[in-house]
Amino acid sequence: MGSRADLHTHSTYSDGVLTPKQLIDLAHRRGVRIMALTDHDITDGLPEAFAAAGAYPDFTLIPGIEMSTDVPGNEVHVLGHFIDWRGDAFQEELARLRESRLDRGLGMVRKLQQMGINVTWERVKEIAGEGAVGRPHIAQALLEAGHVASVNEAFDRYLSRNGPAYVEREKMTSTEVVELLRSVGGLPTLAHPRDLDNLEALLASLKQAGLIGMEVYYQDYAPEEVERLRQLALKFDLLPLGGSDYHGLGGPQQREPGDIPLPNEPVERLFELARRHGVSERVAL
């Protein structure tokens, strides 16, 4: 059985392939009863998803948004729970960001072509619909045109930050990342750290910062995978949240919504911790 809460998901506003409405509604179908929507850079799924979560009386819509940040030799991503997303200066910053997604796409889709890998921008942003501009993106363009047999061999052939078609992009640092959430009200996440060098390190920095949490129970994270993270998530007094990051793109390691081992306890914690920050009214739209 799967958890009652997923805290990462993906829609068609920023890379995943179901709008927000299709989204909770797949999550209802599969048990999942606390949901947080965390788009790339973006909250215009909000509304959509506020509307749709209005339709089930035993579900609760959480505001969110995941955030790419730049540590030397990688790349961070940090979650940000119960945001005042309706800002005007936060929603310039997240403007910012996503058209230097732009930017970055465009070029990598050039080298592509130089590459003589025949993928069309136009063709990317047809898929992007109106959602931010994303690698996954460009993963299905290559996957739809014959140049890959999945999304996952796109990443590890071209895209990933190693790839021979990537393209760096304006970021903001993670411990930036983690204050302008804190500003917002957010309750800030460090994303799939599985694979990160110097998590301590980083943990350290971050938690100085106000993170509150890290994803300890993560798409197909092993059972001793989740007890290491579990332990340094105590070690730091951080809450081990967790979240299946579906976008719906199929592949081995991916999880449908709730489809992780994520404990009611923590869910639990991270609500009060909500409370006693003053944030738990913008659950509700």
The other form holds:
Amino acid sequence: MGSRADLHTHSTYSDGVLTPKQLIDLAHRRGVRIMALTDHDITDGLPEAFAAAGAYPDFTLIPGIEMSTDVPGNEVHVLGHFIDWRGDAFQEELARLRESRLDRGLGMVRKLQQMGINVTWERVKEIAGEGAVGRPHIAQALLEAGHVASVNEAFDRYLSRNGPAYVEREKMTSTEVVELLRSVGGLPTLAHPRDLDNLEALLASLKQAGLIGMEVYYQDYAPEEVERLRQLALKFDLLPLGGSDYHGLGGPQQREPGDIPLPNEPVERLFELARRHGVSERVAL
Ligand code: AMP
Ligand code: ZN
Ligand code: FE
Ligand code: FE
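Structure of the form predicted together with adenosine monophosphate (AMP), please, following the form predicted alone?
The complete assembly is shown below, putting the previous chain first.
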């Protein structure tokens, strides 16, 4: 079933393959009418996205971001919706995080080279373009050089958290990220929580810090997994949200924009919250 809303997508400004305009055109064509652009650690795609969204009178774009957080052993990502992204302090923080992505990307390429795998940092940076560098760019370099047959295989063999080429980078704690997003008027949501250890403890502490939602409807989550997460969201008084996390990189887990069973009701409640936080001056609601 398709949804009118998709609250989690990536463009060429981070590790997605479509420009913001291409992404919005695709989403609109597929029936999406409310979309958040949530690139990793970068908001530079938002002006282009708002310009593209302006071509569709029936389309609402939510300014968003996705940030990785430092939680030992866990890949904890937090989305921020309705962020007031233009402030200097916020942008300086993001620039610092993107800088650490460069060092870490170079570190991963060096590890691969030491393993006798021929990928160059120059090529990875070319693939990343002007956006935030991420592991999917290294995966693409491995793919085009013929070392792996898919992006997923690059993660499975080399780049996943426990993979031989993985390098950590500087991240803020999940509480710090939630607080940072709130400080710029954002509404923070815990991303793709299905496989996280100690999820209930995390939810309790992030709720305290200002978390307002959790992704429940996501990619290939099965109905029973969705139901488990929906009950947890209810328990912690969090909005059950979600999105496709569309990157355009393929893989069995990929869903097209809007191709997730996110109901309208929690999205309406997200907009109500945004209105109460005075977002109307920044986004046409
Ligand atoms: P990074 O921000 O550099 O740590 O890369 C994180 C991104 O890599 C995520 O947003 C996903 O798009 C992708 N990713 C993470 N783990 C996997 C995996 N096991 N298979 C495919 N893609 C993954
Ligand atoms: Zn990504
Ligand atoms: Fe993520
Ligand atoms: Fe994502």
